[in-house]
Structures are given as C-alpha cells and as structure tokens.
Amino acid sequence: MSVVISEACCTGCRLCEMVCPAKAIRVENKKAVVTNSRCISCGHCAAACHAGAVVSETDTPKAFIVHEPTGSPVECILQGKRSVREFLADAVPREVLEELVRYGEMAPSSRNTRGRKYYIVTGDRVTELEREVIRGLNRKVGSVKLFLPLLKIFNRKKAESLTSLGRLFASMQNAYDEGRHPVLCGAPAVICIASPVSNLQGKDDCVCSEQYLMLYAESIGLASCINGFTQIAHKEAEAYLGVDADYRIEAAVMLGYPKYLYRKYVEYKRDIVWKE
C-alpha cells in the first residue's frame, strides 16, 4: 500500500472512504485507515481530503505529491480533473449535453473526416443500458468457460484472469439485481461515441473526442469518468442504442454533477525517457 493516513489531522469525516474506487479505506473509531493492500494510488482520497490527512509513501513506485491547484484557468482544470464515480441525482440539461458534444466534435479526427456519431443516454435509459452492458460482460466470460480446463494447461495466468473476471461480472449482476449501479454508477447521463468500423483510426478519433468533451465538462462544473465496461460489451450497447451496423462504440463516458469535491491537485511520478 502507498497511502498513509495521519492520525494527527484525520477528522473521521468518511470522505476518503466514500471516494475510494478500490474500497481500500474505511473509517474506524472516527479515524480513517488503509485496511488492506487494495490501494491503487489513484490519489482520490488525497485530492478530496480537506484536512490534508492523506499522504503518499515516498519510496513506492506509485508515489504522489498533493498540491493546491495553481496557474492559469486551463492549468487548474487539468490539475483538478478526476475520474468521478459518485454523482448527484440532478439531471444534466439537454442543452448542456448537446454543448458537450459540440466541443467533443472539435477534436481532431483521422483524415479530418469527422465520421463520429454520439449517442446520449439519460434518465431511466441509463439503467437499461447498464443492464445490457452487464449481460454482455457475463456473456463474454460464459462463452469461454468451456475452454477454461484446457486454458489452465497452456496459459494458467490467462485462465486465472478470466475466472477472476467471471466472479467480478457475476457480482455486478448481483449488485444490479439489488438495485445498485456497479457499472454506470448512477450517472445521470452517458455519452457513447461511435466510429465507422472501416476507419482503422476510429478508436483514436473517439477517444480524442471523449477527452475534449470531458475537459469542457470539467470547466462548467460537470464530473465525468470513462467507462471501459461499455466498450467491452459494445455489441450489447450497440444493439440497445440502435447503432448502425457499420459503426462501433469506441468510447463511453459517464457524466453528472459531482457528489463530492476534489480540492487538491495530485501530482504523480513521471517516467520520462530522453534521447537527445
């Protein structure tokens, strides 16, 4: 683990526990503690903690330093952007979502062809999309179960990875059946971006647009998070959304107003190789 909680200033507010995507922190006796080695050093806890109680162990590969955001408005946006998975229930207005797509489409595209299509999902439709994504995830794992015994002989690590994914996707199904939102996190809106299958750079085009869209969202007080599960189960998502047969979803992003604020800037170690 690489996160340390300072007993001296921890107020026990539970904020670090609530924003931790790895569920590696819990509050005991009004003090936050890292309870296991699940910490992924994402820095969410440090960025959200208003008391400055969270620090990173300096001798770990994933060490980070916490700062106050400084510089130009653009620099502050880049410093403050986090992958948010906790949203308020407030709906995002239609005109705001259309404006996000407007800025997303300003992103570069291969040969400047602008072949992207945007699918905006809101309200109860988000929950329905999540159902289809979870179904697709379980279908993918289920399709290889028959080959697991053979795979264990030739590639034990791959077999273990697939078995672990199977458990994860099954737990997502259980959580969804209980009324929770393990994939789309209760986000008020989701935007899926598709590109022609024939475009060899289609994924690059969609991801570039996704980043433009997300940064503009940050500038107007919206939070966002890339959703890779929708990309994995893209066929089910495409069927539900009515995506043209010659298009494929290459990017998906959850959007909404943040439930918690990240007040600090987390700076990570940089791995730079120079060749001069």
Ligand SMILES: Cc1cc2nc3c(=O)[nH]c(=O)nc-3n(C[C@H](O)[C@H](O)[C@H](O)COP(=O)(O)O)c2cc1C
Contents of the next structure:
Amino acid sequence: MSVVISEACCTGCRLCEMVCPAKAIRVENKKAVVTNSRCISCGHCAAACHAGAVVSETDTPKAFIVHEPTGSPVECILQGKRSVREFLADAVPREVLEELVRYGEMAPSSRNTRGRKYYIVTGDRVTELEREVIRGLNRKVGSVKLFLPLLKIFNRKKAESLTSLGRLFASMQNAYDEGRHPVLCGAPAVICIASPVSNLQGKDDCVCSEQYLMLYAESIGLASCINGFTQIAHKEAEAYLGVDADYRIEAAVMLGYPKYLYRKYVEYKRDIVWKE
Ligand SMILES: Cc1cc2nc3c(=O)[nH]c(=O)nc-3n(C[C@H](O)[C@H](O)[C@H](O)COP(=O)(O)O)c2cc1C
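What's the form predicted in complex with this ligand like, now that we've got the form predicted on its own?
Every chain and every other molecule in the complex is listed next, the one we just looked at coming first.
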C-alpha cells in the first residue's frame, strides 16, 4: 500500500473516493478503504482530505509528505494547484475566459512572436467536441488494428498496449453514448491552443501558455485539468473547431468551477542530479 488512512480521523466524506484517478478508494460504513494494488501514490486523496486522514507510507519510492499550503500567494497557488475533473454546472463568464487567454498569451514562445491561436469552447459545444475527440481516438486505434497480428510477432509489448488502448477508447465511446463525459468530464469550458504547423517548437509554445493560464485560473478560484486526449485526436478537434489548415492543436485545458477544493499540499520526493 502507498497511502494509509487513519480510521480515527476519516469522516467518511467521500472526497478521497471522488478524486482518486485510479479508483483505488471506496468508502464503506463511513470509512475510506484503499485497494493496495490499485493505488498509484498520486497524492490526490491526501491533498483533498480536509481532515488530514491520509498519509503516505514512508519507505516507498513514491512517498510524499502532506502540509498546509504556506508562504506567499504565489507559493500557495503553486502548492495547491491540482488537476480537477469534477465541475459545477455554472458557466464560466466570457470575460473570464478572455482574461485566461490574456494570461496564457503572456507565456514565452519560441519564435518571440507569440503566434498561438485560442479556441474557446463552451456549453453544448464541449459535448460536441468530446464526441469528435472520442471518434478520433477510436479511429487512431482502428487504423492499426489490421496490423495487430503482425505487430504481436515483432513487438508484443506495443501490440498489447495498443489493444488495451483500443479497449479504453471503446469504453469511452460506450460511456459517451450513455450520456456520460469520459473525456471532457462535463467541463463547462475547454480552451484549445494551436500553433503554426511550421513551428518546430509549437507544442512547447502551447504548453507554456496552457500552464500560465491554468495558474491564473487557480488564482481566481477556477479549476482546470490538461486534456491530452484532445491533443491526441487533434485532427478531429481541428475539423470540428474549424482550425486553419496551417495550425495544429497542441494543448487543451478543461475549465470550470470546482465541485471540491484541495486543502493540503502534497510534497513529493524530488529526483535531482547535481553536476558541480
Ligand atoms: C501531458 C498531460 C496530459 C494529460 N491528459 C489528461 C487527460 O486527457 N485527462 C485527464 O483527466 N487528465 C489529464 N492529465 C492530468 C494528469 O492526469 C494529472 O496531472 C495527474 O492526475 C496528476 O494530478 P495533479 O495534476 O493534480 O498532480 C494530463 C496531464 C499531462 C501532463
């Protein structure tokens, strides 16, 4: 096990269960129980637990320490920022989304000219974008299915990983068809950031901007989470959003008001190599 939950402190509030991306925690009889084999030691449960009931086992490679965020406002934002995938239904006002882009565009860019484009998607359009992204993910895996038997012979690991991705994407399609939102998580807004295809460092430019706008979002109480799937299925997203042919979506962020707040700072072990 990588995390330990104190029975005495646990209030059974279910926050840890909600935030666990590995679905390793469930609450039974008002107490949280961890499934050891599933825990990935990400610390979401510890950061979310208001009662401070979750701690890390100390002698694992992924051990972490739990603190209250402290220091300057900037330090607190950096310590408290977590990926949020549960949003209130409230829309994010247009002027707030424009302000996010203003801060995103303050981020450095490789060509000095900040040639990024922003696509702001809101309301039902997010669900439509999600439909296209899921279609794109399944198309990507579908196009290599024919070669799977051959790949199994030459690169078994890759073949297995593609097969499990195929299953994941098919389950996303099913969830979407049932009215759930497995990719964009019901976020009221998504911002996709594109850069010119000709820019060899376009992805870096977009990721820099994404991080600036996510931190600004955090500072005004808006939650966010990177959406890598939209970037993977960028062709479908670009077609849906009408992105210019010479631009490519390199980053996408889900945004909205959070259903819960992370109260604690989870400090991970740092892997540093000095060469002095
Ligand atoms: C490149 C990248 C792609 C990601 N893509 C997704 C995604 O598609 N969906 C999602 O829910 N989270 C995505 N995330 C968020 C991570 O899952 C998240 O950072 C991780 O759960 C750790 O949580 P934390 O950011 O609160 O530390 C992505 C993160 C990165 C860096």
